[in-house]
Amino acid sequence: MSRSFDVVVIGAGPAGYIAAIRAAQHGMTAACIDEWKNKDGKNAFGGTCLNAGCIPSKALLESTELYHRAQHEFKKHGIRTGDVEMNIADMQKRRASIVRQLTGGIAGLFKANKVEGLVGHGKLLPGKKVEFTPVSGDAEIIEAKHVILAAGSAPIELGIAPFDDERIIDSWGALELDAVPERLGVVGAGVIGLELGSVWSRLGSKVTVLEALDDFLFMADRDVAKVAAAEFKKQGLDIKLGAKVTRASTDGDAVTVAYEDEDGAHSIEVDKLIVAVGRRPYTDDLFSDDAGIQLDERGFVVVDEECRTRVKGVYAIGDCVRGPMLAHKGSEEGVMVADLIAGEFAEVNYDVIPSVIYTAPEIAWTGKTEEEVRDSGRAYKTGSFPFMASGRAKAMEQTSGMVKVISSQDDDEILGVHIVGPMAGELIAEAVVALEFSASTEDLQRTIHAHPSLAEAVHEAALAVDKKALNFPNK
């Protein structure tokens, strides 16, 4: 006799764990297939994010930064600290420890919630049945009455570079070096090459980044890009935009990568070439082909704004579906879709999801950026803020960047808030809550922030949206 659940969640990343846990939570009985598996080959939960992305990349960023703050930054505090070293594999060590607790911490909520993990393959049939085939064991059927695709995605691998892991890595190998490469080159100048070139870089690595496109962060606002391309510049990173790669060799120890750009063709040499030009939907046998499930032509699940598949019960969430491939996005859907299951009201506001790039200065952003605006043809005003005029700012020896607030002309709404400076991941936060509840840039004016804070910037750069900047000159 098969299993049966209410709902059948297929991935435990961000996106389906959450899902499965807000099902539980609303009385619904809940499964949550899975089987990723780690290096060590042992089996985890948490898929991308927790186990070979958004955490230990963050883990490593905070130890590298420690590092290198110590290293130049200490001194100007009267710190003096003697010659400072790292020890990778203690630093790995950590950053492994970290994602143990993570993922442990996820079984540990679907026990709490009743939520039954299973680990293996999970595979869509016709009639929302679900083929669950353990990591040992024989394959079984599971019916449910509702069933949420969460597979989540994978690194792309480019032809002309394919991924051997040894010198030709993925970012998921970029984070598992247990030895800094004196040379490294990253193939994408976007989050993910970003952050992973600070933190090799940081350690003493020589980084050059290859971007194919003009634009240097190009989903960002231009003027918060500008500035953060002259912080990497200073950091020591070597960006070259416009840098189209055209075939990347083996040689013994060393990495030969070709590439073009508008001066014509060059090479470079490198110990380790990180490939981090974006990722794809990750939907290999996820579903049978009589499944009734359908693809868009860049291979994602197709779904209506409330997350549904053509088939009638069936959802999907996260990474493998429309959308910015963040966590907190997929995180998101997956409440939404539990909820709807259970019969309440539920949406994602998709014009206010935040992004943040955790390096230093971090870069964080929400709703419109000033060429967005502009295209519209909606009237607009702009204010914004140095963080060398922050008293906070300076306390910290971390002064880099600004704020950027964007209002409508006529009815003064805010429309997009741009933040490049210490804490901006933690900053955009207040003006996600300002955009979803649209507020006026005269509220963010007139809400009192405490002093000295570093989230003060945000306040000036509303002010100086109407020429009202108390703490530095309005333009």
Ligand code: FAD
Second form
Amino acid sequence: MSRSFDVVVIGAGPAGYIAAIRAAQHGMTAACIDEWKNKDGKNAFGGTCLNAGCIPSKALLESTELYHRAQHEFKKHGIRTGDVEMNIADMQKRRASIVRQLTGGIAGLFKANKVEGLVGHGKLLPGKKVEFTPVSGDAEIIEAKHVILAAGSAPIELGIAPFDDERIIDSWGALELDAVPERLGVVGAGVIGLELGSVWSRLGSKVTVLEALDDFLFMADRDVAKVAAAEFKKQGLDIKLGAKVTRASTDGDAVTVAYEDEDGAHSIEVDKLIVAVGRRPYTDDLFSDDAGIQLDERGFVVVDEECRTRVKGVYAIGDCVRGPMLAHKGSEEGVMVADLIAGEFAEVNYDVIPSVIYTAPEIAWTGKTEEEVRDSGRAYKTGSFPFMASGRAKAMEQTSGMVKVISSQDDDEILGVHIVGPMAGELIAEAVVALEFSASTEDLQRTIHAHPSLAEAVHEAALAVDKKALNFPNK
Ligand code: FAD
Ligand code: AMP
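Rather than the form predicted alone that you just supplied, could I have the structure of the form predicted together with the named molecule?
And the full complex, kicking off with our chain again.
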């Protein structure tokens, strides 16, 4: 007799494992199938995010930021260390250990919540049946009342610069380098390219980032992008905009990267090339042709606002469906779908998903950019406050950047908050709550913020919207 579950989830990344746990919390029987294998050959839950994305990148950003600060800031505090040395093997050991703890934690969470974690390949068949092929052993057919596809995404490979896993590498390879490349090329100045470029630049690589678009961080508010570009330049990141990579080829120990910009054709030589030009939905062998699942022209599983596919009882969430490829977006979709299956009201507010880039300074925003508000035709007002005027930022020796608040002129509603500066990724949470509650600027202005704190900059930016900033001259 085949096993059956109320909910079967395919994929145990931040979208899938959260969906399975939430389903179990509702008292449903749930299984979560995942085939992820790490470079050491071991299977692990957690998907891209825990194994090769959010977590390992943040581990390395933290290590290298501390290294950078020890070299460049400690002296200002009066701390004399002598020569500071970075041991790459130890840094990588720490990264791997954090990943191991967290991925092992998911196995523990599955046990505690009575989710059946199944290691192997899952494939949706017609009639909400799932073919499960374990790592070793025979395939079995599992029956499900509801199926959630959470298969995630994979790095986009450029035909003109195919990965060789040695010199032309993807983001996962870039997280696990065991030595600092002298010259590092990065194709794509997106979130991943900038974070990885920062990591290796802080360790001494000469980093060149080639970005096809003319606008730096086109998705961010222009004021924030301007500050960020200046900061990265100061740090020595050579970001070439309007530079379209046309070919990369390995030649012995080096990679020759050809690119074109408005001045014509150029080429550079690097020791390693990270191709970080985005990710594609990963749906390889995820469902049979007759399962009824539809993909759009870019390969995403077609779903409605509530993540329902065209097949009744089959949902899809996370990176394999439309919307920003962010872990927290996928997790919230997982919660929504499990709640909907349980018969509860649930929704995801796609308008206020925070975006964070964990460079130094960090960049974070939620809601609309000034350009988007302007294009919408709505009358608006803005206010900003520089971290230079923040006591806490000064004490932290991290005064670069600012907070910008954009609000509607007519009813004072906050439409967007944009931060470039220390702990921006933490500070943005307050803005997300404000937007979720449709707060007015006055709400934020009248909210007491602890002194001295970085959050005071958010408060002051809200005050500045009405020219009421207290610790910086109003414009
Ligand atoms: P995934 O995490 O990709 O998980 C999908 C899982 O499904 C995988 O384990 C895969 O093996 C498994 N799977 C697929 N098909 C099958 C099948 N048929 N059978 C069995 N198993 C299957 N996002 C953030 O929000 N913040 C960040 O700081 C951040 N940093 C990032 C840094 C890097 C370098 C990268 C690459 C990504 C980063 N992201 C970040 C993006 C984030 O990792 C993804 O948005 C997130 O992992 C998507 O979650 P998911 O569950 O949809 O898919
Ligand atoms: P993201 O999608 O945020 O990871 O960013 C990927 C970036 O890579 C985008 O800004 C693209 O414009 C850029 N990109 C894509 N193809 C190329 C190319 N051939 N040369 C340079 N940049 C590219």
